[in-house]
Structure formats: structure tokens, C-alpha cells
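Below you'll find only one chain, the form predicted alone, shown as C-alpha cells.
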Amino acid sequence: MTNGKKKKVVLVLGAQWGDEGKGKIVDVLSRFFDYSVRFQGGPNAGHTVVFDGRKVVLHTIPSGILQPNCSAVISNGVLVDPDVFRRELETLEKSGVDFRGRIFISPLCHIILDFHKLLDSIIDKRSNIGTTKMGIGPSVEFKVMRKGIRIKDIFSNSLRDKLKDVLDYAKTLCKALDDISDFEHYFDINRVEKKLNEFGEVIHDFVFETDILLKRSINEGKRILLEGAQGILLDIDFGSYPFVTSTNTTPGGALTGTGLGPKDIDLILGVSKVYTTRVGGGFFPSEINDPELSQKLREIGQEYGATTGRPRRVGWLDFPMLRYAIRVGSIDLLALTKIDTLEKFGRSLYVEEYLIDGKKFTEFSPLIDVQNIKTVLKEFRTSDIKNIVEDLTGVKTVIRSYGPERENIKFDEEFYSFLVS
């Protein structure tokens, strides 16, 4: 597993359409580790980890956070939201945890806006998309066209100069494309000035070159987990597009999100449920079309956004869509969640392979004829899921999620041993 070389920076990926578990997963694996970094997403990514009876859910704050040896980075790649951010802070000390000098934010991360939450909801309207309506989309639309605002802007004596140009080209916008006329207060550079001056206040203490930090803490032994938003199928280059998310979810999001290289990561651990979930629109292959079936799955799983309560649509495990996932995240060891769901379910199958005009299709493709794939389905038991995921993947299984709590957890021997060394 390891090489000969001792391993020191962890990739945790999504290997489905995201809510695989993933905050789980990590909240576990924080407790041997130092760091634990956002890189890419935002608010509409919601990691849900249960603990002493108590559960919090995270949007941009790393999940980390919660194991008091580990320090959170939300590094350059994450898009942070002023008032999301907040009321983080406020669940944090509700839930009793100590944070202070344990949060360290880029000051290249941008800003979500308001009015990048309304753009979200008229573009939204005219696409059918079905995005959270947070303004990830527009955020990093204006991160592409230069027009962000940065955290290292709040505290700029140039601050007000460039709200006023990006104000004043989104009121254009919003205005061309819906004709309404209660928005003025999104565009009042006072307001929305004010408000960033206060939210840099709060941040103060916490911003800092976090590329820097995690090179510096790489050279200095120190072992990071990098923690993925949403999944590898919501990559917006490789995922089901156009119904995916505005950043990369794959490997390559970790790099760009962060400023390490290639040779930093040194295992990349890919997280799946042993069914499959997705939000919002577009083609889901395995979907249980039985509407009192998945809603009975769904009921037992739990299975609503952590973001925006959203009810997830449900379907069975869909091996080549994993296959891709493994490929595309270069996804050298899997962690498997939701087994206990499936267990009460009561009835577990899967997805071989896929037919298309007689043609079978062993691993999904973005250019293969979604519309018209036909599942080969088989039924497994649950207890045999850890050798039918490696028999049909050829990735060793070394984590397995039987619930909510952080004890609910089996590891393999090696890898506890590998992360215990």
C-alpha cells in the first residue's frame, strides 16, 4: 500500500454525484492527521458528521475541525459565503468546539456575494439546472471574467473601486435578464461594503497564505487530508454535463485549489455509497423508478440535501459509472458507506454493466447515448459488498460505514495500520 515510502498527503474524493458520506469519512480519518483542506466548491457542498449524539453540518469549513488535533484550511479553490461562514463559526462554539488558531482561510479565496445568489435563481429558472440557488455558479462566473471580489480585497483600500465596477456590471446583467425591479438593495455599494468590512472583522485572525502553509507543512512532516466537495460525476469537465457543479471535483481541483503539485498527493481514497444518490436534473441510469421503493430507501437513508433539504433521488449501486469515477479520480483505494441502509432495505442489487442498442458498456462514457441505456441489474448480499466491489473494480475496499457514528466505522488492518504509523 505504501511503497516503501510513508504517505503523508491524503486526496478524499467523492466517487458518485457527491453525498457518498464524505464527511464522515473524513471527520474519521482527521483524528490521525493534521490539517484537514477545503479546495474546491462551496456552501452548497454539506458534510454532515454525527458525534456524541450531536450532528453538524459543515459547508465550508472542513470537517476536520471537529477532531481537536486537527487544524482546518479553506484553501485559494473554495468560494466562501460571508454569512454561511458565520453561522459556522456559531455552530462551532454551540457544539462546544475550540477553533482558535485552528482555522486558517487564503485570503485568494473568492467572496459570494448577494447578488451572485440572485443571478443564481434567475439563470436557474431559464436552464432547469436545479442548482442550491447559493451563487456558485455566478461567483465563479465572475472569478473567470475578472470580476471576483478576493478575500485579500476586504482588507484593500481599493475595495470600494472595484465593488463599484463589479456592482455596476451586475445590475446590467441582472437587469437584461429579468425584468424585475425589488433587487436595487443587492447593488447598494454602501450596504454591501459594510458588510464585507464587518465580515473581515470576523476572519481577521484567520486568513493566510494557506499554499504556503501546506508546502511549509508537507516539508515539515506533517500529514494533510484533502477533502473533496460534491463528487467526481459533478466535475465540470467530466461529470454529467451540464447537470454538474462550477468547479473541479476531480484530482486536478485539488491541485489548482490548493497550489501543490502532482508529486504532494500520495493516495487517493475514492468514497461510494453501496446504492447511489444524485440532486437536481439530468440522467441517473440506476434510478429505482418505483416511487413508494424509493421512497422507502430514501426514508431509511435519510437521504435529503444537507444543504438545502432537497430530497436525493435514489438508485442502485452502478458499477460503470464507478469504474469511471475510479478512472477519471486516478482512485487508488475505496471507502464504502450506507451498508446499514441497505441492510434494513432489505433488498440490494447493482449495476453490471449497460446496454445500448445491444452493445454492453462495462464503464460509462460522456459520449455514449444516455437516453438510451438499458440496466443489467443483479441482486447481492450486503455482507458480500467488499468483494464485489474489488471483483468488479479491481480497487482494494479499506473502509466500511455501517451508520451515522463515528464508531460505526470498520477499517482494513493494513490501512489502520498505515495511518496509525
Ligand code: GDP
Second form
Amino acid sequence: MTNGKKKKVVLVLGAQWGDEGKGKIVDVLSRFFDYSVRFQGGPNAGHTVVFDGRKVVLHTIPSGILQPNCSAVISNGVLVDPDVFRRELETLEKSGVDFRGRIFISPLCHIILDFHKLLDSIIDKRSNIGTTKMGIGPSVEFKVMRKGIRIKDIFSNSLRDKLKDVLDYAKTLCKALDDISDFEHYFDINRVEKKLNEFGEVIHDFVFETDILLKRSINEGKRILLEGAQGILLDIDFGSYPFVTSTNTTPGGALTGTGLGPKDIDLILGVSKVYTTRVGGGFFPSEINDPELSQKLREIGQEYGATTGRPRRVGWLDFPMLRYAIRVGSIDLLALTKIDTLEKFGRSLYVEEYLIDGKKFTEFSPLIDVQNIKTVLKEFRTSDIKNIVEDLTGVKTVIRSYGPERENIKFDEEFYSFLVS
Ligand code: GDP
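Structure of the form predicted in complex with the named molecule, given the form predicted alone:
Let us now look at the entire complex, which starts with that chain.
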């Protein structure tokens, strides 16, 4: 049944370092879609959605689940943490969200095991990347080493054999890196197997071949919203390496993470705040270095991590960085968030270009000497933000967000017609 509507597959990507407010944009858009899909990353993504005055933070389950018409799909590229997933189901239950028959999870998703988190802490102590220590990096590493445990393995007779191999390997690795004498329980096969079997009972009814589901739905004219986690500047290939996440946040990640093909995606919407934030280490050319000023913006914008509570670093809107994100993310249209924050903050500046050794750069490049970037700042009236962004990027701004609630949003008329047609 197509209800006379044309199929639409829209990909939403963060155009900065994550925390752009994608959760809210996806929540608002999902009422126009049949499926909302998470396709990469793990529970380090924290989407905060405020509806009916209630605040719901989701880490794995797409926020589309909060719209009654929309089903939530967790496709093969997502790393699933059993503890987090169970807590999210409880959150949904407590919030009165009826999710029966509306959650689908791919049997090909890799599972984050407890030792992955241990390994994450051990590795981060040495590298200072500032990961969330939730085991996402190590579980991707084990996936690539062909030593991952997938959801389908929980339901197979070979689970114990696979676990034995993986736990032996992981224990040897952890021991070589650190003194782990207190951590034997991480490698106790009975304990790990029991936990996975219990998780299998919880998710049994949700497991479905999501690649088939999505392709079939596209053929039936259904509408699909693909929800990126983190942001383009955290992409493992094109981001600010090594201070990046362990998956592809650029459009390719949406393809390998779902099984869809490039021609299946109709439109890519980039989400950007009207200033910039960043969590963890790494360069940040537009960072506000005045502690008083940055604290004021952090407070007004409530810039504290949804998953960890960590204070975010804050800076001005950075056009060289945004232009780069638009290019490597093949972004067609933009959504701007937190305009209300900048309005209350009183000062509005943006970075127009970089100067490096006297040379101008209008677009960021991973090859430039980031230590020597000088930023050219311009002052602007916040009410002009739409025109400024469109003039300086050449990309149309179709959504403007003025607050955390669903109602605090303005759509471009043409884009709204596209959504409802
Ligand atoms: P995400 O991971 O990209 O979804 O971003 P987060 O959820 O980590 O951070 C976005 C935060 O900003 C959440 O607390 C949202 O409720 C809030 N938010 C989203 N859009 C707006 C906006 O336009 N104005 C304000 N004040 N808050 C917003």
C-alpha cells in the first residue's frame, strides 16, 4: 500500500562533531515516515527528545519510535549493548510508548560485550582520544578481526564455541596491555553466555532481516528516514582523525549499515547548530577560548553530553568546516538548530575562513596544518542566519529550530510540501 504517496528515503546526518540536535529533527520528521532507521555507531549516540514536556534519551532505538505511525529499525551497522538496549525498552515503557510490533533489529548487528568496555578503558588510558568507554571502538575492532559476536549467534548452537574463541583472545589481549587480575569475571564464559541468552529472550520478537524489510518497503512506496549518529567530522575516514568515532558517519555508512544502495537514497539533510560544540580531544579551530564567554554559551545552550554528562567544548559556527561537511556528506539541504540559544547569548560571530601562513582557506581539508589555523571572525545578526548560511554554503536551509520542543520549529514551505505530498 502506498497511500498514493511517492517513496521517499531521506538520510539525516550531523554536519558537525555530533550533538547537533539530530534527535529532535528526526523526531519531528518521523511523523512523515513509516520507518526510522539507525544504521551505524553504538549507544554512545544520545538523542534527546522532548515531547509532552517529557525528556526521553535514546541511545540505540531510533527516536522515530516516539511517533505512533513510525516503526524503529536497528540495522546491521549498529553495535548493540544488551544493557543499554534493555534500559531503553524500560524507558519507553515508563513513558507509555507502545512499541509492540514496531521495533526491528538485524540479526547481523554486532553485540558489545562487557570486555569490550574494559578494553576501551585500557586503550583510552594510553591514547587519550576521550572515547565514551562504552566499548564501541573495541567491538568494531573485534568485528573487523572476525571475532565479533552477532545477534544471530545468540540463537545458534555454536554460540559457546564462538564465545570461547573470542574470550580467550580478548583475555590474552587485555592481559598484554594491563594488569587485569581483578577482572576475571569479564572472561567467564558461563556468565557471558547466560547474559546473552537472557538478552536473546528480550529481543527474540524484534529480530528480523532488516535489509529485506527496508528494500521491500521501498518497493512498496513506503517512506524511510535514515538517522545518522555522531557527525561527519567524526567519520573514521574523513573526520578529524584520530579524534573520531570508529564507524563511517558519511553517507557510505548508511549504505553498508543497511544493505541499501546509493540510488535508494533520495535526499540528504545535514543538521548543524548555529554554533559549534565538540566532546573529547582533538582540534577545534572555532573554539571560544575565553572561559567566561564559553561557560555562558555552554550554560544557555545546556551543552552537556546526553550520554556522559561531560561539558562540551563550545565555539562559533565554522563555515570552512561546514562547507567540508557538505561536500564529503553530499548534503542537499540543511537544518539549523539552537537558534534560540544564540539569540539569548547576545553575541553572534561566525568563522568565515581560515588563514594559514597568510594563505586563505574557505574549506577545511584534513591535509592542512591544524595547529596554525587562524580564524577570520565576522559578527552577524542572529535573525539573518538563514541568509548567511545559504549565501556562504550555497545550500538551502529548510528547517530552523528555536527550542527543544517539537513545536519550536519552522519548515521551509516547499520542503514541507515535499514531506506531506
Ligand atoms: P543529537 O545527538 O544530535 O540528537 O544531539 P543531542 O541530543 O546530544 O543534543 C541536542 C540537545 O539540544 C538536546 O538536549 C535537545 O533537546 C536540544 N535541542 C535540539 N534542538 C534545539 C533547539 O533548537 N534549541 C534548543 N534550545 N535546544 C535544542
